[in-house]
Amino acid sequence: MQESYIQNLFAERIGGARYGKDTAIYKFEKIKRAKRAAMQENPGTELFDLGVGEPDAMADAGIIETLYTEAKRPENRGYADNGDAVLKKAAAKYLQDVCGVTLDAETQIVHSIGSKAALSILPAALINPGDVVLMTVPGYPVFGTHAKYYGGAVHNLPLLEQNNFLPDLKSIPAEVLAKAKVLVLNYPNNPTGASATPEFFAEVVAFAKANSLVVIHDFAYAALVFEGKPLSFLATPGALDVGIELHSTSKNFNMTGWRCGFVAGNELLVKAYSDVKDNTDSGQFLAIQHASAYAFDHPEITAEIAKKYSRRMDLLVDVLKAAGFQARKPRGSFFLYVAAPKTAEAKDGQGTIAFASGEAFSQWMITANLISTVPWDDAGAYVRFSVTFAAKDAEDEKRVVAEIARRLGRFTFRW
């Protein structure tokens, strides 16, 4: 059949006229695959997910109960374009609350149709072809991938486990930091559940005013910390002159599907942010900005959501050490960050299996053991756990990791 000329017409930025033509599969394209082949391999046999990182319960039942108030409400139908004040004085309230931290309503917060689109916003308002961004591998690439779009570069800042998975501000090299504008950061952190220390923000301060850089902290899973208090990075001092801060109600809150967060910080790059998504969308519906609103207004909420997490994570971390797995503990997040083995030798004498990657590890569990989990190998071979695996109550997720203890027991594991 002849290529149509439509072939020829997509932007170099996606592939230009290789468009649709690469043959790669996405991890999580493999790990969806993998999960369809195990269940069919084994009829009745339940598949524990612990890959996806997405909450497994529903919103609060005040939240829902806003939300339904609010979308009947006339004045909430039209456009919302940059938010009205409902969302931003609850979300200063949050911010004073919880995290110590004292902004402006007016002019220091705007509402986000959630992190992800406020990522693939703020290039725009940054990146020139030339400028180079920093960004922590692995991690979230959003922010990366539309810097690219504009013509700019990512220099990839690895986490390591030796730094406490924080990066190397002092790694970098001189060329690099002279044409370096952003610098982007995610604590508690995706994939390796790390959190960053009040030093540690300090440093990027200091960093970032010697190298005038924009920071950006994307603060997805501010509150769910199981010891301490949530550390903004806009509690730091100096913090407010160089970056901002992203919020957001999905992991905090059970609102992944609703899409609303916040953006906080320095006045000239809200001013910047809004501009742009004021070209860009056309705001999240009142309704959802005033149930995040309610959401903000009841951090107890996360608090609850928090103790869950630590909960399981005690389980789970208990049952990795007991296979072998070099398993700790993080101080926030749903995320458990191991390195992965290089064999697993089955114990009944049926042989032993090599790993090359986390990604071999992590398909050898979807399809031996019905066990999902996410790897990671951009800075070594890891595996990601999540404790938000689907389980009805206490009691439910004691036999869930019960269960993951036996499939795994059958093995031991080598590094």
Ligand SMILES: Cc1ncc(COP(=O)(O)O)c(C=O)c1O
Given for the second form:
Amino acid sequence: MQESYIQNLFAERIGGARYGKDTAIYKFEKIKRAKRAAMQENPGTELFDLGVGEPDAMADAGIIETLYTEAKRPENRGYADNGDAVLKKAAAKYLQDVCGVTLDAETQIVHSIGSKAALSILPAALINPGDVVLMTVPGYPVFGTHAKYYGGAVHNLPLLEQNNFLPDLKSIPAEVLAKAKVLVLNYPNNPTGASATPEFFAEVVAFAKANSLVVIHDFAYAALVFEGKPLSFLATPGALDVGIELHSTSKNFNMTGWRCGFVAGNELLVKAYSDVKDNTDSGQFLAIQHASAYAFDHPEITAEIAKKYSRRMDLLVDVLKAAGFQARKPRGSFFLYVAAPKTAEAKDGQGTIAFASGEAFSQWMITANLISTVPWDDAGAYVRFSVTFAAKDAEDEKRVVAEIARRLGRFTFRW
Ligand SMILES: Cc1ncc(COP(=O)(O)O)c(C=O)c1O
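Provide the structure of the form predicted in complex with the named molecule, given the form predicted on its own shown above.
And the full complex, kicking off with our chain again.
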């Protein structure tokens, strides 16, 4: 491309005049390239993609039918702005029935065009230059990215196995805490698969009150639980005084591409979100909102999806354990997060390969085994297996996992 004056016009937040000249290759691009190369080198060998972070299945037929019906209604055709009452009411009922949380549909709930959109909008309502956001790592970085766009700074809280992947709030230095405004949490967690506890959420509420913090709980994997009930942050006594929760149809109802969810909780925060949202987007298509309302009216859909992931998780945990991994079935999400081995020794005497990081191990897994995972090196060397891998049915799942076992079984792993 020819150099243009446009090159000098980019904002510093995306690199200024250096924008696009960075030659570093980012994680997901590296994975994509490695997959392409592995498939070229091994034609006919199936590549198992356990890296994808989205469901492998379609939305429920009732949701799709509702979309079809609602899309034909002339009154649904226009700008939806901050939404009508349909999704709000369904969300309030869902919060009551599934999460045990009572909210006012009119003042404490507003739809979103997915949680990613909400996480990108909220910093405009909260972050001034110099403000600090407390974010967990590894994690979903969108709120922090936008907070930095507004001149804010991110303080990372590592999620460590010895703390059950919950952040250590006491570890935050006083000078950081003095500038901190927002704490972003996500349980069930991507990528660790960890769940919160009522005790931890109670500690969060007390901590937020003591330090004047807003809590944003990203509940993207809300009801994808394998045991017990979904644990909403809003069910914590006092939570409504300090925060909001982000709900999404994406993972819970196999609707990633539909782009719909809702923000719920503290009335003032919901109002601020709505005001900035109103200046950012014009709302999700009402037919999609109404189909989402149908979804939230049918939480049994999520329970069925969770059953499938639970079944796959059992298979995968057994296989990884047999290969020596410290794999423990999570209580929710669809992620299995395990420490990357330091070495793999080929049982046929072909030698030993050493891995300096989760990324090195993940790259080798693609190249040598045609198994794709996502590496995380932010808080120890780990890889994330997702049970959203493609499989036609329960029998096919067994076939896929047995083949993964066979490929891994050729090596002795050490940590
Ligand atoms: C933790 C977390 N939050 C939010 C999202 C995005 O959700 P949505 O599709 O509702 O924008 C994801 C998607 O991967 C996620 O893992």
